[in-house]
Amino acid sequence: MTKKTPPSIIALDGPAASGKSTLGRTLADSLGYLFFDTGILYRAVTWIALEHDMNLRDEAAITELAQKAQIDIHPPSKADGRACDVVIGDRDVTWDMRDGEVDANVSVVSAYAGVRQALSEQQRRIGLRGRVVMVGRDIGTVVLPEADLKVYLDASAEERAKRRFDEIIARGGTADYEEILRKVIERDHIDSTRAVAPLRPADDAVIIDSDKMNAEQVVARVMELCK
């Protein structure tokens, strides 16, 4: 693919709570691009399965659900921190998908080959239109290997757990840091060892460790790469 300035397709990968969404939203706003956090599709399927009391270990049933699920994504309708509206049927589930039960189970659902195939096809179709910042765990390696710019945003499990804890508290919720840290470590293990599209940097990705960087510094670094 011919390189463009700024890059037309930007892939942002990395582990949970590494700051990908914050970076992606800011970058997309600055460039006037579409922001697409692909993880919301996996969260949506997980949420639907939990709402219908489905057995999340039934790979065939969850795969069929992913293939048939009608999930709509719209520009944000409320100024409550959301990047978009996620609507299933006539219900806005944007924040419902951020609860602890979805957090605890989304890696199980996203590890299924059939689920990843069903949702990756939709992600790729959107991404190939260009002028997009796509955030996920396998964008640069699987979904859009031809992306013009690939960034892998990393951070320690401890730092990511703290960020998630602070986010929940800021929304008025309650949280246990040690429990969040345990789930972050567990999710890292699942994501990095799964047989299908494991979490890893693309060979040509720029790796950024954000442990000692604030959000503004990370954005500035990636904007430099875009130039």
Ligand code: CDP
The other form holds:
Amino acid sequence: MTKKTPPSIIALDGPAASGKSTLGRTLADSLGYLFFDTGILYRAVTWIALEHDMNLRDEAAITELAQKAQIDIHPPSKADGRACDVVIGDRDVTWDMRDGEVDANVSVVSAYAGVRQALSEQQRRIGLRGRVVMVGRDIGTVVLPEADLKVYLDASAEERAKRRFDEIIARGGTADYEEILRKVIERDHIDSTRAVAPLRPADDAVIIDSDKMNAEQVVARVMELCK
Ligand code: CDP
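Form predicted alone already given; the form predicted in complex with this ligand follows:
Everything in the complex follows now, all chains and molecules, and the chain you saw is the first one.
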């Protein structure tokens, strides 16, 4: 009997804080695949723009930044929940680029066509090598439409805000649930209504509503799909 090989290119999309990264990391670890969280690139570009006090409405300048930005990704140097170190220049921005200011502005930056083109090309080049779990908003629809398995992970905004709240508290931070909920809804709205590569499930994606599922159940369901 021949053993079936798991899908080589796995695309994981979904709205903010739906648990894509946790799922993607676990999946990649168990399959021995590369885990690539594409949100890192959009967040890093936004972080650099904010750090340099750039006008985020200046599409041409932000696009040029996305084309030139040197974003380095290294294996994790600390066991503090990070999947990798994100380094810009000589600065470790792994957690800085997850702060409230980046959260509030990243969807504006990621809506620019030129920014998306610059960052998607890199993602596609890496993804096509295979043995990869790529996580984002448009992986199954635009970046890697030929993916062997596409999963769209969803959950209600309330559940997602609660998960993001718990994550911040677990890292020792402080957070306001209502504020997180408002921002999650706002970011989803911008991500799903933008003209280029809006957030939506690919026609051939398996949609998983994780509202009543814990992380282990979601992983088990997707591992099942890999068989
Ligand atoms: O982890 P969380 O779901 O909060 O966000 P993320 O995956 O780090 O992505 C941050 C933002 O980057 C999203 O809200 C999108 O605006 C943008 N993004 C995108 O447009 N396309 C992707 N493939 C990944 C992220």
